[in-house]
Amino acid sequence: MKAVFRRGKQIGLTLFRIVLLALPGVFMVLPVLLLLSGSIMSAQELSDYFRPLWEDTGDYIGWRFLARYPVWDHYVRLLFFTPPFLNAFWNSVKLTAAILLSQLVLSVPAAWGFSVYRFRFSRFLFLVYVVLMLMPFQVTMLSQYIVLNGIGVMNTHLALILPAAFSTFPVFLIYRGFRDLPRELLEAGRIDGAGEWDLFIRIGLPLASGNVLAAGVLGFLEYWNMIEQPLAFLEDLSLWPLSLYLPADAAGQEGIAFAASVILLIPAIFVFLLGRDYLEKGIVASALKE
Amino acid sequence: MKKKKQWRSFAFFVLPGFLGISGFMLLPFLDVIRRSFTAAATGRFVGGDNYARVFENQAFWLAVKNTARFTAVCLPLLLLLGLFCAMLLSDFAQAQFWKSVFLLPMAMPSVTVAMIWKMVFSKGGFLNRFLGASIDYMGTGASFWVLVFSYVWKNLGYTVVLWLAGICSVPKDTTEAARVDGAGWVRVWIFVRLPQLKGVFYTITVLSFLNTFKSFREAYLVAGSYPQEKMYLLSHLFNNWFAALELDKMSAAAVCLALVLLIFVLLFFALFQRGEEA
């Protein structure tokens, strides 16, 4: 009898937790459902729902999570008949790939350097890196502009790639992955005559892989969603990434806007689901604990 | 290892990135400091004039006030709400699933978020439909709270993950020992677990503080360069000065902001270090 009672109490507690968690949880999931359902509604249905939003009818926006007549029109129009959209999509792919690759090449060795060679200057420099990592774009915007303008790459993709390539955040994150570096192993390797580069390749790279992926996932979510940089450094709209692409005035274009949002969201969700564990690991590793 | 060799190896690994960082951030920032004391048009030394003009600027004080208010509201709210959710999730079998749900907004691109905010917070939007009201949330002082909601929504996930990581790192035998000594659920939390979460607390605070600057994205995409007054943040100000090429005012303001942030970060590091030793 007592056991049954305890079991009942436990189930009750679990239900209580689920209800409390679902309250904020609903708000996290609903936007995705809203987008998915809206992207396959006909333009007519959408304009019915949206009318109260654009015209002051005193009425409210309506919604059905299952479209009356599901259509693929918006996707087809975007993907096959809207060249600027595809162009923006490829701009995003190109920018994100270039930034992540260059960050990888630069930050893994740097992180290794900081964790293996510890002396006063290297520790100080690392602190400088951490402070830089924490500065928001608004603080560095003018400095970046001065250089980018000086070397004549304003209004090109390089203006976004170059500063981001030297971001110190991935260095910091990967450095955290070397925290439990077996120092005896390094010494043993040196006695056996291995060079510093060999040690990096043989010991460093395998050790780094987890946090490199974490940096990759966090970086992808960040750069796939770039807003401030293209806004400040790119004048030519044909260079803009997808993260800034939406029909200028959404009235009458809702379907297109929904479909564009879903297409923008798909790679992010994909990376998010695949890299969920690494994302979490990255967030925990970015904790500033020394 | 020999000192000279150590330096050489260190330079070999770090120098390529460091050159870029010097070129794109450190050196130009020195130039920004120089510019903050000169006139943009003539390049003549003007002493503290640029700073004086920044401090006389009304938009500057509006932005400072709003940003300060935004931070003062958002940080405690996010920290407490995150802690609450993490407490619910600790020793919970479904923790993994819920963490994913809470992290989902991190993957949502800002343009998409902005569009959904329009559907929810407009005069004819979902919120008014739910409340039966007809308030234009974006056009009144309520716009500030829309921004707060948006910030908490976006940042709650990693806050929960960090709190939870901290909670899990508290050794089980300490809590068990407290329980054996007769401490209840509440007392275990207050006297055993929370004191050990100091480090995580500092981390979340620093990260969340710096993320307040990223709220600009949603604010900008919903309301443009000149949103409702209560939503006008420092980021808007910097962007608008940049667009208007008011580089002398901007360099003075950038130096001020960098200084304030630097003091804030170092102060937190110092506190954090002390918290660690204690």
Contents of the next structure:
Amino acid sequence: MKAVFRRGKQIGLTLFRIVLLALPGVFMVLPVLLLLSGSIMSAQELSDYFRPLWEDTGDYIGWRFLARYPVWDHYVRLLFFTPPFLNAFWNSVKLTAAILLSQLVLSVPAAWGFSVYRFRFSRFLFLVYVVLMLMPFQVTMLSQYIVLNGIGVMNTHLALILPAAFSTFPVFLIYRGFRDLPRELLEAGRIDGAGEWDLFIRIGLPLASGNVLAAGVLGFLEYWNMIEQPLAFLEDLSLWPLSLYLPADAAGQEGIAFAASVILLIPAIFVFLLGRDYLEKGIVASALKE
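Target state, the form predicted on its own; input state, the form predicted in complex with the partner chain:
Below: the lone chain, stripped of partners and molecules.
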């Protein structure tokens, strides 16, 4: 009898934990479900729901998560008959790819230098890196604007690529992976005649690949969805990324807005699922104390 009671208690605790964890997940998924359902609703159905907003009737906006008659008109119109959307999409692709590539070229060697070599003021310089990482964009926006305007790249994609290429966060994240390398392994490589470049390529990069990929995943999620930087540094709307694309704020455009949001969300979800394991390992490694 006691065994049955203990078994029932364990089952009850398990169900309680599942419910406790599921409730926040449901609330987090609700906005995504709203986007998905709105993107396949007909224009007439969306017009009925949003009429209080456009006509100022004093009523509240109604909603249902299942469309009466699912349609794909908004996606077809957006992908095949909306050139500004396609232009914004390719702007996001070019910007994100250029930023991640430049961060790979600059951040990985910088992290290697901070973690492997000891030189004068190295600890202080790394502390400066960490402080810069903690500063939000609103604090550095004016200084970045002055520098970018001085070198003549305002209102170009370089105005977004250059500051992001020298971001300190990838250095901090990759630094932890290099820092965990056994010093004896590096010394053994030097004794065997390996140069510093060989140590970096053949030992450092393979063993710290998880942190490098974690930095890449986090960088993609950040720069694919960036909003403040293009708003501050780009005046030409044709240069804007997909994160700033919205159709005309008028009745009849709701479905286009929902479909655009869903398309913006798909690459982020795909990259997150693809690099989830590396992301978790990189975050855990970065949280460890030296």
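Between two forms, the rigid core is the largest collection of C-alphas that superpose within 1.5 Å. Just so you know, these numbers come straight off a predicted model, no measurement behind them. Residue numbers count along the first chain shown, from 1.
Asker: Taking the rigid core as the superposition reference, indicate whether the CA of Phe119 shifts 2 angstroms or more between the two forms.
Answerer: Passes the 2 Å threshold, so yes.
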